[in-house]
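Have a look below at one chain only, the form predicted on its own, in structure tokens format.
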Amino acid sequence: MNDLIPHLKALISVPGLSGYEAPVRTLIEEAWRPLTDEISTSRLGSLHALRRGTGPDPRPSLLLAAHMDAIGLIVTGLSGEFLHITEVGGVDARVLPGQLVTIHGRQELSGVIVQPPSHLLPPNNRQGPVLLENLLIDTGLDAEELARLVRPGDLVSFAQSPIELYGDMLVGHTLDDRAGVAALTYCLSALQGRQLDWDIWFVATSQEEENFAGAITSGYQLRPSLAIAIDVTFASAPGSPAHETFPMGKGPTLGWGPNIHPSLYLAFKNLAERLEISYKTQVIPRHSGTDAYALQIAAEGVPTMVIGIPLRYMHTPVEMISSKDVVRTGRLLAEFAASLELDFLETWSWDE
């Protein structure tokens, strides 16, 4: 897949907030479309795409999860000229003044976070980082007529323009997790024309960000044998602990802990060690924060695998991952779905 970057930029450059992702998913179908079976949208929003095994019903199936929804601010209130704003999802308030802003109202307007004068802020926020529930957006309009085009409840999104680093590092909003999303497409991509003996269900899960509600309902509705869920972790920057962050560009990361069959782990490791693919192992000892959780305790139980893509500056506007570590994601992916033989699941166990 040569295109990845451009369609990567492109998921980063449409809206999709948790709870409100149809725009980003109409483009993640477009993508997808050609490449599957069988698609469908969930009732709670997530986008489920079949590519469809050969082996003899019924068949086990694999599922490969990223989460499209993304973070983002929601007006609470008018105040004048200016907007009161919230967060959905986890947004990292330090570095949100002076960012450029969309405003979902009756129309779209672009819109500047701005910060008061300290000496106009509460007594108790004059000093650091001017709390979220302090930041306004400026539209420049009056307030007359924001007043006619705004209302609470009116979404909000980052309008940061992706950045192509030097090398092969990407920056911009919404890469937790739409890198996720664009392993999937790869993935995709490298399975043409090769024969599955099981169903693959790629899906586009909704709501992570704030309640893992998508992964929980697809989790249960389409009951796989196995699930992976590809997701962001963090990556290596000054002054981050060694143990707990991950250099980009070196591969993704495995997940290992509760939430991680051991089986699948070490599928995982021997397949990457053979096709030479670089990877770390992290350590993920409770919830992972990831969908993971939340398919790994669908129906009955589903065994299930994190996968990680480093990431800089998680839950602001610049988010940064290497274009690399998307790649060798999708292709260990791919390998992995193709190599799963119809008795694969009887060859393992929980003791490994």
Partner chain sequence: MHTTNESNQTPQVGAGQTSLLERLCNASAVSGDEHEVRQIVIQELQPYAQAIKIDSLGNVLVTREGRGTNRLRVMVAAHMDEAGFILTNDEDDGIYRFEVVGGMDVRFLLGKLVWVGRSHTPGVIGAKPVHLLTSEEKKKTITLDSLRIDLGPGNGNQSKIGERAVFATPFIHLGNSLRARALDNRLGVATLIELVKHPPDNIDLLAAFTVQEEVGTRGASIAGYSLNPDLAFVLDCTSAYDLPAWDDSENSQYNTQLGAGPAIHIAHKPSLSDPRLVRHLEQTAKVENIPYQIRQPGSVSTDTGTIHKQRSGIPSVTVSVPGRYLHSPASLCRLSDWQFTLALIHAALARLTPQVLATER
Second form
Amino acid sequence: MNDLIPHLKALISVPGLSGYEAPVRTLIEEAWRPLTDEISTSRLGSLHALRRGTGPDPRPSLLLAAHMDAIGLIVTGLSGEFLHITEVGGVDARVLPGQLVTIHGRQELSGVIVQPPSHLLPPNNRQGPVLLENLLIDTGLDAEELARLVRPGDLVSFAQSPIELYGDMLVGHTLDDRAGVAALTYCLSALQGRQLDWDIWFVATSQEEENFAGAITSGYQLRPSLAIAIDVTFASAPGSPAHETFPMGKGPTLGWGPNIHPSLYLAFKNLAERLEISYKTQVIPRHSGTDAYALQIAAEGVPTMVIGIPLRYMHTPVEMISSKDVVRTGRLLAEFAASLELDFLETWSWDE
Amino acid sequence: MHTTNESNQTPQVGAGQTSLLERLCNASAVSGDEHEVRQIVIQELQPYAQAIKIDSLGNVLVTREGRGTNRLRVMVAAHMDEAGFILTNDEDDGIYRFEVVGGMDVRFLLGKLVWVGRSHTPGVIGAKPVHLLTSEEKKKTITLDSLRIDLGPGNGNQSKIGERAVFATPFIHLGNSLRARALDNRLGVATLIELVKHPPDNIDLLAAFTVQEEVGTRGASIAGYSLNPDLAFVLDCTSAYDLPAWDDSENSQYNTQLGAGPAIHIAHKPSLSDPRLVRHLEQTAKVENIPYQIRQPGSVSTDTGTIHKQRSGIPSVTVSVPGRYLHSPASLCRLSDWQFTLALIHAALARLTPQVLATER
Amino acid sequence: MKQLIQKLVEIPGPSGYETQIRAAIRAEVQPLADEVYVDALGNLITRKGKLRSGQHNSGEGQRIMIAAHMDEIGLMVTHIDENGFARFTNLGGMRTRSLPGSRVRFVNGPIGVIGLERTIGTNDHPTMTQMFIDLGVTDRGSCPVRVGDVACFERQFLDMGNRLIAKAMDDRIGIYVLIETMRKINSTPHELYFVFTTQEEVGLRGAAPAAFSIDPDLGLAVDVTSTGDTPKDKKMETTLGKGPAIKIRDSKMLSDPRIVDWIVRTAEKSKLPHQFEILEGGTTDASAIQLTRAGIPSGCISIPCRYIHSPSEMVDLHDVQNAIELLTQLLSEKVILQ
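For comparison with the form predicted on its own, would you give the structure of this protein in the form predicted in complex with its partner chain?
Shown next: the complete complex, the earlier chain at its head.
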């Protein structure tokens, strides 16, 4: 797949906040439809696409999940020429002052997030970062026009356009986890023309950033034999602790911990080594903070794996990622899917 | 020399002027490196001026002489520079330590795209992910010391220490407003360019596009000395803090308000405006039916801070376009405030006579 | 109508101990429903409309679950000291601030008043462990309650005309809206399940299993929400008296945008006053319904309410009436989700 960067840039140029993923879902559906046998939207808005295997019915199935929803903001009220806001997903209020945003009102409006001068803030917030509840959006419109176009509940997304840096680096908002979605697209392309024993479900999940609602319900509906969450992970960067981060451009991370089935980890480790795809092991002592957390306990339970793509400045509008890492992740997934034989699960043991 | 009738017309803010403002705002001119804006100023004024002088600090000085006798020599100054960043250390692999040039709230820096150098190479000022923050870190303002400009690994030292950087914010029209980086003071620059293109002929117009205002009004000081005018007007952009208070109580410290017209400065910390010039501006506004506001006295200086002290003293006053969120990634002003500012300053200059200075101070 | 509200709010029913309130509701709804039963967790489930085959989204009608919770916040005794004072812990989101001086009624009858250890300064914020219930007895032996007994606020219903005040408006006013809606609906293409849930205040524990067994196509909750309309209040758009609030989000759920749109369209068509709700702390049964099985598109109609979780919760009568009207409209006609 040669057009990964344009695909990823397109993915991060459309909105699709948690719970309101329609714009990005449409784009992903267009990209995936020609590459899959069956595609549909779940009741909670996840996109389910199937590459059907050729094994005898009932076949085992693998679910690959990357979440398509974005963090952002939502209008809570109007005050003259200004909007009050709160978060959708985990937003760091410290990065907001001065950010350009798009307000999805009766029409799309451009706005900037502003921090009032300290004398206009509550006494307990006159020092330090201004709390989200005290930040405002200025659209440049007068109060009357604003009230006509915006109402509480309207969504606000980051307006930072994607920028390519020197080399293979891409900067933009929502690379968490549209980079994971792009890795799935890459995987689908790589699997074109290849025969698969297993059914492979490609799932772009909804609402991960809020409460994993997409993964919880898609896992229940699709009942996969195995599930892999592809999400971003922390890349080493100025200001980030070295022991919690992984180098950019040096391959994906393979998760290890209670949220990951040890046999799956081993299978990926061996595969990566065989293919000479560089990787790092990421120890995840508790909650992986990914869709795998929900998928693992869907219905009767699912063995899960977490694959991370290192990303700098997570949950800011200037997330940075190496497109090489996205490609490596997609390739690793494709090779894993293609390598699955019908008796794969029977080869596992808990007591290795 | 370009001599057309348009010189005598009253200048107005229209599509041509806003598109010039857009070019000026998208140019980068951190104090000490005003090159990009200076080039636009020179290019714009070349057809209108006999001589364009660049002085020892980089101020652009343009004189347009009027006609008749008893002409006042009137300096009009607008600073070209803006607050921004300068790369100070190369920490390898595209990571640079930097300093702030001019006044900037460090809380604006996190998570922004910047342009580095005259090539406008994109880079980012990132932030430690919210997921990894301690609750203490969330409550504290980040220190500049812990921030870096990141041009991406493999940048191959395309940029060098000493290069300047600015927020990468595009210019945009929003309803009746304009939003851009560095409206402070490209609004003043654009206004002064219009005055030089259409100077009133009752005065000698001594235009000074100054440098290094944001680091101590340094350019204006030598420009004031060398031009040695009878009086000076400064065109700037001043803060509007006209936001709602958290408890909806009345905001009594707004400095200026958007939509209320040009702001006439009466007093800042380092200078008091000449009352005769303040009166002259107010009378002009009333006669010409131009809305105006008095900027709330106090706070920071403009170029008048150093101009008024040159040689044996220069009567001076500042007129500003009110703007919100100055020295941040995106400032915002009303188009009408700019239109009225240009109208007011032009009319005030056209009505100037030596009599104005002859009255009691 | 106010009589029924008064009856509903004055019955004690802390989370997990909904027997009395369930009996009262059952008496009201029995004649209004085609089927009434109580499930394993004590949810009172009532069906109105014809049973449909198991298929989702088949034909005109849908299977819709409408939930309001019967339980209210309360207290549970943890220890009786030798002088007969009862120490306690909370059941649900009790606010310590509301407690000192309040009277509480145990579900088995006794009434007590909450006292505070005297080591607490006037400006201190006491914790629940520094409080006790005084039941008017002098020793452990004569104390009429024992460890594990539960109580809730004892407070009379207050009728101020348009504004009504009571303990447990959260969510007896939702119960009232469901009952009156059942009464008003003449015919429906849907298979409607009005579910009076248990244990909402301790973590939405009743609604999730009820939703699993009903397996509806759509889910709605009717509950109270905070407002931002009192002096120096939190910034919140919702206002008492401006109509039922259509939930956009709360701290655990993003309402399904298609459901929000459906409710808005219906309210606009019927010219019913309505407003939006973005709640930053708290959630409702709808968030549990939404995540059931393969997911159930869900939303919530909220009754604006001041002083939630205090002994004096205030609602506006018009908001209640408009909520009933809105819900009746929603459930009487074909649902079009766009």
